[in-house]
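In C-alpha cells, the next block holds one chain alone, the form predicted alone.
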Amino acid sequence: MKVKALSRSSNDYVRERSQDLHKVQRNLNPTIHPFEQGREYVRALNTVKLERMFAKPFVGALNGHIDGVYSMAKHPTRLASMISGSGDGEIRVWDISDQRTTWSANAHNGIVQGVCAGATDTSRFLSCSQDKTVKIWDTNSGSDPIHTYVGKYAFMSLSHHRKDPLFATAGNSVDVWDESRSEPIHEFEWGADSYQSVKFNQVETNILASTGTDRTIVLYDLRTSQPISKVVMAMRTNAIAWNPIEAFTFAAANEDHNTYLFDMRNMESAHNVFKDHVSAVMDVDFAPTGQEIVTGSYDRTLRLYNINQGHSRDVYHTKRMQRIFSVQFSMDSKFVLSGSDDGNIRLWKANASEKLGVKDWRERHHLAYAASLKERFKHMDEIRKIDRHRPLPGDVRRADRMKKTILSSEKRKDENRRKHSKKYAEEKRIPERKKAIIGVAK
C-alpha cells in the first residue's frame, strides 16, 4: 500500500539565526481580515501623534558672532563647510559636524553683505561689504586677502560663477568681474538705482539674475552682455534663488510676506505662491535635490515648503531667535541653517521628527511603513489636523489672524462690488500668481 504525505521546505519557517524574528504564515486575502482598515488607521494615528510628540527640529547654535548674521553661503564640495559674514566685518568659516569655528578674520569695516565659495580652489571664497571692497581668502594662507578689488560703492551682494573665475556683484549696478582683473568686465544697468541681490544660475551657467529697488527682477546673458528680460513687481525683492536641478526656475522672496517660484521662460505668471509668512521674507535657499525650500521673515520665524504646495509644511522659531536675514541648506539636504541679528547662527534638521544616527533595518522598514500609512490616510479629518498643527508665538498668531481678516474681507468686498455693479462685474478676475506682477518687459 502507498502512502502519501505532505511535505514543506525547512526553511519557510525555521530561522537562520536565533536573533531573528520566528517566521510566520500569514494568507493576505482582504475578505480574511475584515479589521484590517482599521486597525491601520489607528496606526496612521499613532504615527503622527507620535511624529509631533517627538519633534524636535532644533539641533544646536553656531556661537561666535558678536554681531547680527546677515549672510551666509554653503561649500559646494565640502558636505559640512559654511562661511557666514556679520555686521561687524567678521568672516567664519564652520564645520556643521563639530559645531565650532575653523576659521575666522575681521574682514571689513562695514556690513559683509555677501560671501560665497570660489570654483577653482576648495579653500577659497569671497566676501563683499559696504566698504566698497571685495575681497578672495584662502583658508589655507592666513587671515590676509588674496586679492582686494575696490570699487566706486558699495556692494549689497556677491555671487560666484560655478565653473569659471567669473564673480557678479550687486551695488549701484550688476558688474560681472575676472578674478585676474581689477575692473570689472561687463556692467548692467536697467532703470534701477540699486540692486540689492544678484545670483549666478548654477545649471545655465551664463544666466544671472538681480533685484532692484525698483521693485524690479532682472535677467542677464554673459554670451550677449546684455539684459534679456525684466519683471516688475509690486513690491522689492529681497532675494533670489535658483533651483539647483531645474535650469530655469527660481524663486524671489518678496516684500509682501510670499516667496514666487518663477521659470524665466515666461514670467508673466508665477509658477507658485508660497505663503504663511506674516512679514518681508529677506532670504530663500533651494535644497540640493531642487524639491524643498527655505524661507526667512521678519517675523523671526523659518519656513518649509515643498515646491509643489503654497502652504508651508513646518515652521521654526525660538523665543530668543530675531529676525531672520539669511537662510541656507546643508548639502545633504537633512539641516537648515539661519542667521538672525541676535548674532547666532541656528541649526535646525530639515524633517522636524527624523532620529538622527544610524537606524537599523528593522527599524527602516517600521519607519517606512509608518509614512506609507500616514500618505494613505493623510486626507482623514483627524490626521489632518494633527499633522498640520504647529505651535506658534502669540504675537505671529495674532498678526496671521489679523491677516486673514483683511483678506476675506478684500474678497468680501471685491465680491459685493461684482455682485451689484455692472461695470465690475465685467473686469476679469486676477489670478493669484499674477496679482504681484505689474508687467513683463524685453
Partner chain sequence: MPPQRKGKKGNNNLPQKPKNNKNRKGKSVNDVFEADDDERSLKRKGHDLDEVDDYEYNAQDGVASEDDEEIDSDDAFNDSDEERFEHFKFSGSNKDKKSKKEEEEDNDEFSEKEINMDESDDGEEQQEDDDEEEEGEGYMDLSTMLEDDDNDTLHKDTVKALMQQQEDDDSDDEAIMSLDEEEEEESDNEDAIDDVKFIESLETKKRKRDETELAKKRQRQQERTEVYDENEFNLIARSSTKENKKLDMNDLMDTMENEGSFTTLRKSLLELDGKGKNVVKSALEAPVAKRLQDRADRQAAYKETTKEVSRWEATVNQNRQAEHLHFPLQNSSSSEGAGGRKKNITSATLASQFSAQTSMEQQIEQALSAAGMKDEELEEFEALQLNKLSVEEVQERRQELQMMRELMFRSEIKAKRLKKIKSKSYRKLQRKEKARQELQAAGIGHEVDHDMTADEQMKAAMSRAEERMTLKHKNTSQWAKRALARGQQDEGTREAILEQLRRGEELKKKVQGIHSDDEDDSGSDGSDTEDRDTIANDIRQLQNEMEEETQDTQQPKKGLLGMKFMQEAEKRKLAVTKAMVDDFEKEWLDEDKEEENVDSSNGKIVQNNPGRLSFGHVKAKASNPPKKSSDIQVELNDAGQIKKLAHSASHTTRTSGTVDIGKSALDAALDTSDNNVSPWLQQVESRVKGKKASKKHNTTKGKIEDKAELNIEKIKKSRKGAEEVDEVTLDLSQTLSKKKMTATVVADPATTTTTTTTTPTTTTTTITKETSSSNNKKKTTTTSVKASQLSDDDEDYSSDDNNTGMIHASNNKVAFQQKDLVARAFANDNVTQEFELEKAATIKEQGDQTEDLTLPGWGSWGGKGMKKKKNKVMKTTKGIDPLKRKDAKLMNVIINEKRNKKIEKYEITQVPYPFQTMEQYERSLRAPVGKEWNTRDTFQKATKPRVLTKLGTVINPLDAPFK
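Now show me the form predicted in complex with the partner chain, since the one above was the form predicted alone.
Keep in mind that what follows is only the chain, not its partners or any molecules around it.
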C-alpha cells in the first residue's frame, strides 16, 4: 500500500519577510575574488565619499539664553543634563535629549563666569559670577540658592572637587573653599594679577591647575599650602582641561590659536600642539575617553582633535554661530556642545557622519569594515583629499591662508638667515612644542 504523506516546505508557500534570516553563502576561494586590493581601494573611496555626504554634525540648538553663553558644565552622572550660565546672570539647566530647559534662575547680577556640578549631590550645582559671589543651587529646591559665598573680588572660574565638598575659584587669587565654610580654606597666589580659570584634576583629585593673566599655568596640590609648579607661556592660556583617563596630562587652550597638551611632570615642552584655529582658543574639553579634545575658538568654529595628531580631525561651524566661549564633550563622548556669544547652545555629533541610534550587527560590522578600510588607504591622495575637505566660512579660510603665509614667510626668513649668517646657523632650532613655552618656574 502506498501512503502519500502530506509534506510541504514552508519555503514554498510563506512569503519572504524582512525578519527572515538568510545564511550568507560565501566561498573563500581566492580565484573568485580577484583584485582584492583594487576592490578594497574602491570601497575605501566610497566610504570616504559617503562619509562626507552624510556628514551632518549639527543636531540642534538649545535656545533660551538672552545673552551669550559664557560658561557651561556637563553633569558628571546624568548624560542628558547640562548647565549653562549666560552673560546676563541667568543659569539654565537643560535636558539635552528634549532640547529644553528644565530649570532656570536669574542667579547673578553679573556675567556667570563659571558653573559646575556639585559632586556630592546630583541635583546640586554651583555657579560663580563677576558679582563676587559663588552660589550653590539645587534644582529640586526652587530658584533660590542654598548657599552663597561672598568673595573679595569677581570670580572668573569655578571647579568642583570630584568627590569631596570642596571647590576652587579663580579670581585675584585661586581659592579653595569648603562648602561648609564661608571663607576659603586655601588662598593660592603666585604672581598673577588675576586668574582666568581653574580646573580640578578628575583622576588625581588633589591636584588642580589654574591659568593666570601673567600667561602662566600654575599647578596646585591641595595637600600643600602652596602652588607647586608654574609654566610661563608666550601668550595667555584661556582654559584648561584634564585628561580623564591620564592623571598627568592636560590640555591648555591658548591665546596664540593653538592648544597645547602638557604632561604635568615635564612642562618644559608640550606633549603635543593642536593647530588649525585662526583665532584665540577660548575653551577646551577632553572627551571622556581621553582620546579626543574639542576646542572652541574666537574664530567662530569648534574643532575636534585626536590627541595624537597635530591637526584637527573635524571643524564645525554654522552661519549664525558667533564666538565660542565654552565647549563640552558629553559624558558618553558621542556629542559635543558649544556655547557661543549669540546665546545659543549648539549640540553636535562628535563624529559628523555617524548614524545615531542603535545599529544592528551587520551594520556595525559594515561600518567597522569601512572605517578600517579608510584607515588603511588614508594615505592615498584621492582619499586623503576627499577626507580632508571641509567647507569653511570665507573669513576663516582667508584668515587661515593669511596665517599660513605669515608663518611660512617667517620660516623662510629664518631659513635664509641660517643660510647666510654663521651666528644664526649655529642657533638651535626650537621645536614647535617648545616655541610657546618660555619657562617653568619653580
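Positions refer to the first chain, counted from 1. Treat the numbers as computed from the prediction; the structure is a model and nothing was measured. In this text, rigid core is short for the largest set of C-alphas that superpose within 1.5 Å between two forms.
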Item to complete: Examine Thr31 after superposing the rigid core and state whether its CA is displaced by 2 Å or more between these two forms.
Response: yes
Fill in: Large Cα shift (2 Å or above) at Tyr13 between these two forms, core-fitted
yes
Worksheet item: Core-aligned, is the CA shift for His22 between these two forms 2 angstroms or more?
Response: yes
